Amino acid sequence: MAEVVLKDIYKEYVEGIPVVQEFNLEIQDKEFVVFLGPSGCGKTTTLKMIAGLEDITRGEIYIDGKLVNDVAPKDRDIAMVFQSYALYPHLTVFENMAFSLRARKFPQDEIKERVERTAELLRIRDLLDRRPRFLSGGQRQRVALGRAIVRKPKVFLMDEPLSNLDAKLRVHMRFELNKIHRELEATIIYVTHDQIEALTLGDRLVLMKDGIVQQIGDPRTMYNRPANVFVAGFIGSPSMNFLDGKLDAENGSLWLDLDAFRLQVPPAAKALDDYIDKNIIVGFRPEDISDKDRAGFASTGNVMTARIDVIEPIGSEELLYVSAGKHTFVAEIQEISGGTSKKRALVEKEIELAFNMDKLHLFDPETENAILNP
């Protein structure tokens, strides 16, 4: 395997209009690395100009220290597992596992145990002799994925592998490349618009937004310190909610005056003196705003009065969309007990919400970038 150093890459496809800007990447050996962002964001591009398959207007891309940028796709050693399967329908399994080897003249033996023991890894031996009509759409995809395994090349490439599959089939894919990840210690590029696959599947991920680069971080980090407003509100499902409020100062304490209803900051919140007295943007994930009565962190003096427009329920949880004043958002809170038709009997009615001010962030309403995370 081998490391990816993309330096200074810009794409445009027509003259003064970028497509990519400023990209600058190190991808360290067997090192799981996430593209994500949404359509037209420049994921795919970049990847494409890593496989030679995109000219770069300017930059330059190194592929285990050598500089790439003239070689030609075949010569890159570099394996694609594209969003459609692109199965040979003529060919067996085996045959379109090998049919790359055979281009390159292995020798049979080599052929055979390669393909065997790649198949063995993806539970597809049994599957062989089949063509891919006679297989489902997870089958399909293994057969891709076996395709470019049985190549060991440096440098694996996904383009939203698993976007044609069922949401089930998408769970146990997700497991199944991380498996294979670990077991063949793999560098691997993907790429995808599913942020819950970029969280589940990557070392470190790349957010990025009308060809730039937002923030580059481990998925934990994205999470909890996002870098500005675009990536907090990527970033999680359902995504961080946003209020609109004001800092001020009061008894040497700063407060979140956000009409409806007022919010202490933490003591331990540091550098927000040049915003008092000016609009700020608020920020919290659902999971930090609760039922006052079954918190599980202290809610003292941060509690408000909303009325319920939606419950969703999720499982253990339920999400509940509720406005206040100006403001609409979603809290995340424990199953509420008695069934369907007491949930719509609170539907319009006021609830007391405790916000988790320890997990407070804050974000400049210019620039957008954050100015405090928890």
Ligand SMILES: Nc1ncnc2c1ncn2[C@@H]1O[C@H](COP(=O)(O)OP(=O)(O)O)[C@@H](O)[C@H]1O
Contents of the next structure:
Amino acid sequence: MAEVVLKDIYKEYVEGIPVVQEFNLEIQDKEFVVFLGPSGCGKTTTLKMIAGLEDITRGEIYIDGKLVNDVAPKDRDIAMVFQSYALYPHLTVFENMAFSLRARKFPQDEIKERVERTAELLRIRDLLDRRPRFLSGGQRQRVALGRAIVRKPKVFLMDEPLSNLDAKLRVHMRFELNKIHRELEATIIYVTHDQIEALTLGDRLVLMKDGIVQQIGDPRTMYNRPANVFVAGFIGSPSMNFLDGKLDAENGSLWLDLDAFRLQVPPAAKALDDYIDKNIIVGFRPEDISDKDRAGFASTGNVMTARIDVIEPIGSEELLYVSAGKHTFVAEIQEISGGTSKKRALVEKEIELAFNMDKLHLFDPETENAILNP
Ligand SMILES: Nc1ncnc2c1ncn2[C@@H]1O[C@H](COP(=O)(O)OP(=O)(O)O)[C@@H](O)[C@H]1O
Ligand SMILES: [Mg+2]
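After the form predicted alone, can we look at the form predicted together with this ligand?
Expanding to the full complex; the earlier chain stays at the top.
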């Protein structure tokens, strides 16, 4: 059992300048929670407060119901894995992993048993006699994880542990971490600035900005029902398109006036009365805008003409960077260009695009909070 509760956490390094505030979170036993956000938003600071490596200015942290504000790091039963995992260069993989157990005076046979079982889990059994400099980056990273795992801590804290690895290895380690989490049945709090890493690893994500939690939710919720413009723009790649528009009422239906074109709001959309004749931020993900002739969502009031500025093939799909009046946005469509020469011919040409109105997001331009999510 390892629940972690953060209650109204506030942190300042310099008096009066908060770097984390109003942080409230209950992490369940065995949950994989990811702290996500741009550099400097307070992720590492929060993790260090949980580990006990950084004082908490105000608020309370509980591990398994016990207030740990004044408990020393070594007594919190937590293991932390950092981005820069310094292994001892003169020790073998086995000894690197055994180090903390020896320091705690574990019996010889238990050390051997734990290191070997962990090495099995991490698939580094055949590397136990090697020294770190004879290992690849991914292998070293696994040893660093192994060092934490042998201790069987209640909670794992991981601070951007994959960011030193190249892209391909990162994808592989992501897959391994998912498996390891299942096998260990441990509570993991994982920090990253990489939204894809967060979406693929986390049971729940905590997205932060400037020390303030913007939204907490499972990956699907964060993607489909973002609480505000920041969340909507941070999660998803390419990012959600935001278009400045106005909401008009006409003969009982609502329209989004985007100057160069207009889109009809689905009748099911509720609670928009307050915004009639007012400015509104319109959000569409690239995959919800498509070539009219191929879109499964061509209906009425959702088609417009745009000019193609750039075409980017991304494998099975193409990204169309288009413009219409003052707006520029990205549509992700099935390949229309069919080859490089045709692609060149299409740029600067016009295309009819359809918007999937069932996937419309609307935001308040002042608060930037979501008014409507699909
Ligand atoms: N030891 C420190 N002293 C003063 N300011 C710090 C210290 N550590 C971090 N900060 C500041 O706190 C903010 C949050 O930093 P950090 O938690 O490292 O962010 P993240 O991990 O999300 O990139 C940043 O503005 C950073 O400059
Ligand atoms: Mg950090």
